[in-house]
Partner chain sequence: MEMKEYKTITRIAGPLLFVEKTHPVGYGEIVKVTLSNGEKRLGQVLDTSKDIVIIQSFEGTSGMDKKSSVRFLGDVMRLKVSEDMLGRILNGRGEPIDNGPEIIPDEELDINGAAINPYARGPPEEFIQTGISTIDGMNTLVRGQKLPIFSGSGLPHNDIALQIARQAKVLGEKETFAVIFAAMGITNEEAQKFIRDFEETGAIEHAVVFLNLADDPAVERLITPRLALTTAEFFAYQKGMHVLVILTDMTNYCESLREISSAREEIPGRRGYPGYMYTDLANIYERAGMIKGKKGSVTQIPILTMIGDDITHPIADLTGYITEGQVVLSRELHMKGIYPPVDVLPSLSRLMNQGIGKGKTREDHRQVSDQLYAGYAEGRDLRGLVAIVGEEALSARDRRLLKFAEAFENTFVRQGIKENRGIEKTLDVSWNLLSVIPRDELTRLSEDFKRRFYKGEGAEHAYVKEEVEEKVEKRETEKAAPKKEIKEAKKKAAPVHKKHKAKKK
Amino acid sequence: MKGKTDASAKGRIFRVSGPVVIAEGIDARMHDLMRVGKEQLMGEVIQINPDKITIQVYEDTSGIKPDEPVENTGQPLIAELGPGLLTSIYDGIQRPLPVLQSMMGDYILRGAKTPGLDRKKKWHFKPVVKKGEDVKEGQIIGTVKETNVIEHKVMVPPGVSGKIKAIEEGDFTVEETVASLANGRKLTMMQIWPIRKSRPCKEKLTPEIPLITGQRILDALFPLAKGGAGGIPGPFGSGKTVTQQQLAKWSDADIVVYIGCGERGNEMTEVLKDFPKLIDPKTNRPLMERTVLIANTSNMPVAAREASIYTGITIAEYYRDMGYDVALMADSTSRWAEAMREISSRLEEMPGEEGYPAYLSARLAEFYERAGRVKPLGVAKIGSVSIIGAVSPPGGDLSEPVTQSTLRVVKTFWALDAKLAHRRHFPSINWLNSYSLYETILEPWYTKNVAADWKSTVNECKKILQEEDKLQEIVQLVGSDALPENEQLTLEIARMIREFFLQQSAYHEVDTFCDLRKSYKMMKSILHYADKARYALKAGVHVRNLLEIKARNRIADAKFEKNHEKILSDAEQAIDKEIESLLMEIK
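If we take the form predicted alone, what would you give as the structure of this chain on its own?
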């Protein structure tokens, strides 16, 4: 530790309880990074008593004994930020998994140390400022072509400013000096940042632009703003992973950070195998060229789950500070909460609801609060971090503490439903339990960029779906034929909204992505049929005849075709003709 003597920076293990180690004879501050035992396992101080400190260890503690040495590094747990983050696959404490695999095979040995950024690779640095210029914190001093699709912007670290004394173009490693200031400070392409501390910005802005995902139910009914926070709870098999892959692939974010936090090994393996193969539809390049993956499976040490969450959000904030829009997927925060519960019980803290620690809500809020749309320090372009946290409630129970704590802090809630998944309705998002609090603030954007009546169109579709839900109980008792004709028609319109509009195939070449104009026109076509059919019903046409109109099925065909405008226009005209002929018959 800086300012500490060797005697006070070293101590010994007093007691070991799973991932929790109690040490004595050592000075420390909260969240100092410690080296524990003869193998120097990485750990972090989480509790300080007058004569002892408590450390959560990020690696397996099997075989560690009392009296083994403990050493204080004097630094908090940090993330290395610089060129080379994109395309990387890390574990929870930012060790590159491919590098570890090449060193020791398929099993990570304890105490393994490897830097987060490659120290040998050289990057071509192009300066954008000149000798003699004054630079301030956050200002871009040069660029590096990190991948074929992302230009990495080398920035002055927060808290640093001065006059450029020397700067040159060339090939450098992340540790080599690319510029020096008149005050003697040397600048490299790498920044080091404590993961528990959010990176500073000039100003936090209102999130008033939607994060367009290409998924109709999300963009139309429950939108998420850029810089917003959303939760996506769902039981096993409800389609969380596919939904998050769709969001990663199609959302209009520049950078994707995917955190597999405590997920099952087979699910994480699927992600690690699938993501590198995914092609970015915008660039026709591998999606990994703008993605960072952090993998922490359920059989890895529990304490590292917490580190993985903070490592991921720190990397996301770093790219936000360059002026990029970042989408962060955390799958799943429930596993992180379970790790907190285990550590809390070993610390003998007073348990809260279902054994979770009393500070569960505070920790979740602290994480989601790091989302935001901001004016970065020294950069003219606005950047954002949008957080989408998956929740895995046991048995799909949305009343459990993690889901409820998430509900308190996120403004968009996409509730996945196993019953819908079993009926092969994908994405299996329950339109009755889900909501978005961004709708009002995003309305001016939709009005300006899509259609003046966007909100009224969406509200009409929601209203019909809610009416259908009320009628379903009666239908289950007496059947739909016993309902009044106008309610039978409402059920049919609701079915069209569900099957024609809300259902979307992630694996169909065209239907996998739906732009906002297409979503709007599909809703308008369904409501066009609804308006015409209701008018005809009042005029005396029998509901059975209205339900047999074949032209309305053409609306569903538009999902799978690129020339959707012509298909929908032709469908509306054909609907008008069929209804007109029915009206003529009763005159």
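What's the form predicted together with its partner chain like, now that we've got the form predicted alone?
We keep it simple here and write out only the one chain, dropping partners and molecules.
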């Protein structure tokens, strides 16, 4: 970055209190990266006072003393962007965890400096522009096969343009010059970008294409758009993590950025163990080849947890700028908010609601606003970043500040429900409280790509579920036998929607992913039974007989089988047959 801060780039520690260090005799800009103490721990300036500055330190501060030196790097906290990001596993400040392990063993000790991108690895660079061509910011000058499935596009960094003076094909490290411009500027395959600043784009577009997740309840009932933002609040034990991991595995984004922010170590291990083994259904290659993992578990330093979200979104934006669709999962933004709270309270800032800093909702909004479907600066292809943020409301109380601030900015809301989880209804997303504001924008897409009556089919299912909810209240009081026959039938149809359609097993090899066509067919089959049964009921068949139609259960079998089309049409025919014979009986 240009313009180092002046002479006083060295100072001394005045006070240490947990992750917060106060230094004196040094000048700095806000968010400058500092080296703190003899061990040169990484930290960031978060407050400036007349004679002292406050630094949040990303590493454990035990044993750090007043009077130790503090040094200003003159740079804000940055992310290194270039080939090698994919398949990486980073901590919150983009240090590769495998490298940390080889440096310091099984535990995260402190003072380790290691770059985000491997400096030694050579990548094969193929230019796509020629000598003499004019290039502008964001334009692709060459490509690198980063993994077997993703072609990395080497771009001119934002703010740079000019005429290519030299460019050549060959094997380079990320620091070596691959092209130089007439104005003397040398271009490498690596860009650096301050993580707290969003990367520029040409234009933000309306998100009008759904992010297909393969999860029936999400795709059909509460879709998320590519470039949209969704929130999953869920009390503990409600299946939030599994849902997020399902999304990471199955959503049809090109790139997945998964941020484990303040979560469990063992769970992160599961992700780290599972992801490399997972085979991407579209490419038949390991899912890791299009994934970046960021793991900052709950016992790793709290300030790095705060930074992890920004590191992740910056990487996501970088791939978006190449024209890719990126899905970013943040698990969990509540832990991120708590990190903010913890640091804020160490700063003795005046707290807002529940001890969270007053700027909580501004920070959350800023983060979610970095989602979007955009025209990148120099690439014709449209790229997008979709954010799926998990929220862990304490005590399952959705009125707490983090959930509320999130709700104000996200447009899709998947309300996880512990009660459903207790009943082993997975994914335990409550169909009554959840919503998606993208439905209308996405409708034309569904109509064109799945079925003309997609919307009405979905609405019919939703209507039945709503009715069920109302009827359940009565059932709670008087029992289902007291209901009129047609309402008893509605209850049964709703149960079928819930158990046959909404329930989906993440652990079953077939059921774990369900394409839109299959979702549509399944809804249709259930509604087929509904229509026929309603007709038969009117014709005088007793509801008890309709509830005992065996063939209905075959619709559920379709979930677990690959030849679902046949099973569903067989089931429909069998239902027709049974109903016909019931009709015959009464005649």
